[in-house]
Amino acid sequence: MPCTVVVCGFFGDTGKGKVISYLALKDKVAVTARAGVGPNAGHTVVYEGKKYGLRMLPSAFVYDKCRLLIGPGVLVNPDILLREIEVTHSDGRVGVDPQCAIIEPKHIQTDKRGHLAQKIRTTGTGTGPCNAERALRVVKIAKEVPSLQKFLTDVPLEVNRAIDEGKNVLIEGTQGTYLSLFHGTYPYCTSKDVTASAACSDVGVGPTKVNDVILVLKAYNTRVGAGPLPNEISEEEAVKRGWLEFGTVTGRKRRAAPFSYELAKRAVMLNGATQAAITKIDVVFPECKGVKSYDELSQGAKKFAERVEKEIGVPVTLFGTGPGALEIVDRRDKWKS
């Protein structure tokens, strides 16, 4: 059963969309479906010399005979998915489940004032109001929007479809394990779960369909908005390591820490992990800038690699070595031999 799961192992910003568009062009990937929230989550890709931040579709749009799905359990924003279509070039390969909810203006302004603006410090982006009008039953529908008919397909019938074809499928995770609202750091939180389980059920895939999770973990720990980060260092020592990043959907600060062995494991178990992939190892071993092997990584690296192994009880399989998506080392053969 060709079926993999990708998600964060820590607060989101840890290059999923790297990860995702790196699979997708290596295995020859031929569906891909979009789960999480929604448009809160920003996926960067590097590829061919150009960089896109992508809220909505898929981040497997780079392999151009890549199927891209959006699952009934993500909200969408029409305007940016059709922008995100037309910038990517997609448009007769995305599919867009009817049951989808749809954000709409009101959602947006709710999502920008109050306790959710003041003290969550959310993005703002609607997705929080969105779910609860979805809770309540009364939110507006993908099949009820004029601008979404020709996208409309049943997403877990065209999942399930490829996965027992045995076509390579992925399951397109977003934000990070402890931002989810039943294992996270509540009420710092998005607004729904988003670890392997719920990704399986955001696009209507059964857990016995799937074969693999990628737990994909960042060399450091970051963290935009509100709420907890185990020994969260200063802005000032952040630049010093080369760890300030800036949020790919709101632009904020991201706050910094060192890597967590202990965040790491406890999410190996809540997704049930079976691999992890590490990105950003350039940035904590700058020796180790696109390197295409495993026998080129530094001692320090390989030290760091094995640390984690050990202490999360996966293999690491991939390494993040560059922002662009084919600037990975690849040891997945490895393991399964």
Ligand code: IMP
Contents of the next structure:
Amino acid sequence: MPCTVVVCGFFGDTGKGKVISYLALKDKVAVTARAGVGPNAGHTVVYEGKKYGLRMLPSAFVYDKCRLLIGPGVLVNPDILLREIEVTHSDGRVGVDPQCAIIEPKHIQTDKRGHLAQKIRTTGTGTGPCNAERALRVVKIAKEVPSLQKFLTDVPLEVNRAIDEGKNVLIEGTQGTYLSLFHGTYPYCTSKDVTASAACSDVGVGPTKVNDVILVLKAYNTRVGAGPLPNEISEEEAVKRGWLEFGTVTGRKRRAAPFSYELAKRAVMLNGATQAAITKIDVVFPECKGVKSYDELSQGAKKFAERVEKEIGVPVTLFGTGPGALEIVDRRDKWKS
Ligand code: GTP
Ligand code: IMP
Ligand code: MG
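Moving on from the form predicted on its own, please list the structure of the form predicted together with inosinic acid (IMP).
Let us now look at the entire complex, which starts with that chain.
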């Protein structure tokens, strides 16, 4: 803090929602700004006995004093956003930039057929066709949508003002480094760049304003949709290891593979990460379930963390030990200079 960017170092679904919800509560984040593609994302937030599957609203909503913004680079599906605002009772603190592009039914229809559905196996949420129209400069934007009028605000101005005032600010990335249109496994990728630089651009924050980039990694790799996944294991093996997951948005099975040090290292480079979080430590090391201090982690988990740090060259400061927002080991203090 004060300005921290959170992005994923693999193929999405590494638990950014959980890490962000923890940071919001712990650091009392004043302003959060959602970056990334749009409602193709699915963040799971588990807090106070409730489970939320968010596609548009920032995951920092759990901290009830946090201002919740959506940057101009993000595609908005108004129906989904309005529903999430209702479910989370966050009406009074949401702001949408007037320049957010709007997903319409025609985009969703196009995304559900042809090569997007069959070859790329997209989420079918209309984001690719909407970004294509945006590039052609024919897409509708938020300021033209009646149901969004009361939320419209200059997001870059709000975010930069908060940073300049020394408040804690989060920039919430979505998807994952290897789904980036520029740095991912083209053509099996999403419809724009999703690394930390792109997340900053999405919300109108320049690179000199960022203090930390937290790269979220999971203790094993998963991927939904088509495209390469190094050292992929069979579904049967994934079930055996407890690694079989289902997508938050589409319900599709996630393919699985062991943790890739190589991908993690490159992701540190591409995102300029200053620290890393590893989620699902409790899945690979069940004895770590619910643990909240580094000393309580098992020898196996510590050895894994040490190897990750050695290979990727940045400290692992956060360890997810369960799905709950507060099920986390936080040793950021140890690394403060
Ligand atoms: P995208 O923006 O779609 O990439 O998603 P995401 O990074 O927010 O992750 P998503 O919520 O889709 O998937 C992560 C899953 O792991 C969810 O079911 C979380 O509840 C769960 N999860 C996150 N962290 C942990 C953890 O440390 N331990 C366990 N057991 N589950 C976790
Ligand atoms: P699209 O972003 O819907 O166009 O999908 C393109 C590719 O990115 C597909 O393989 C999707 O499964 C994947 N994808 C997009 N968003 C996410 C996400 O939030 N988590 C995981 N995979 C995603
Ligand atoms: Mg997800």
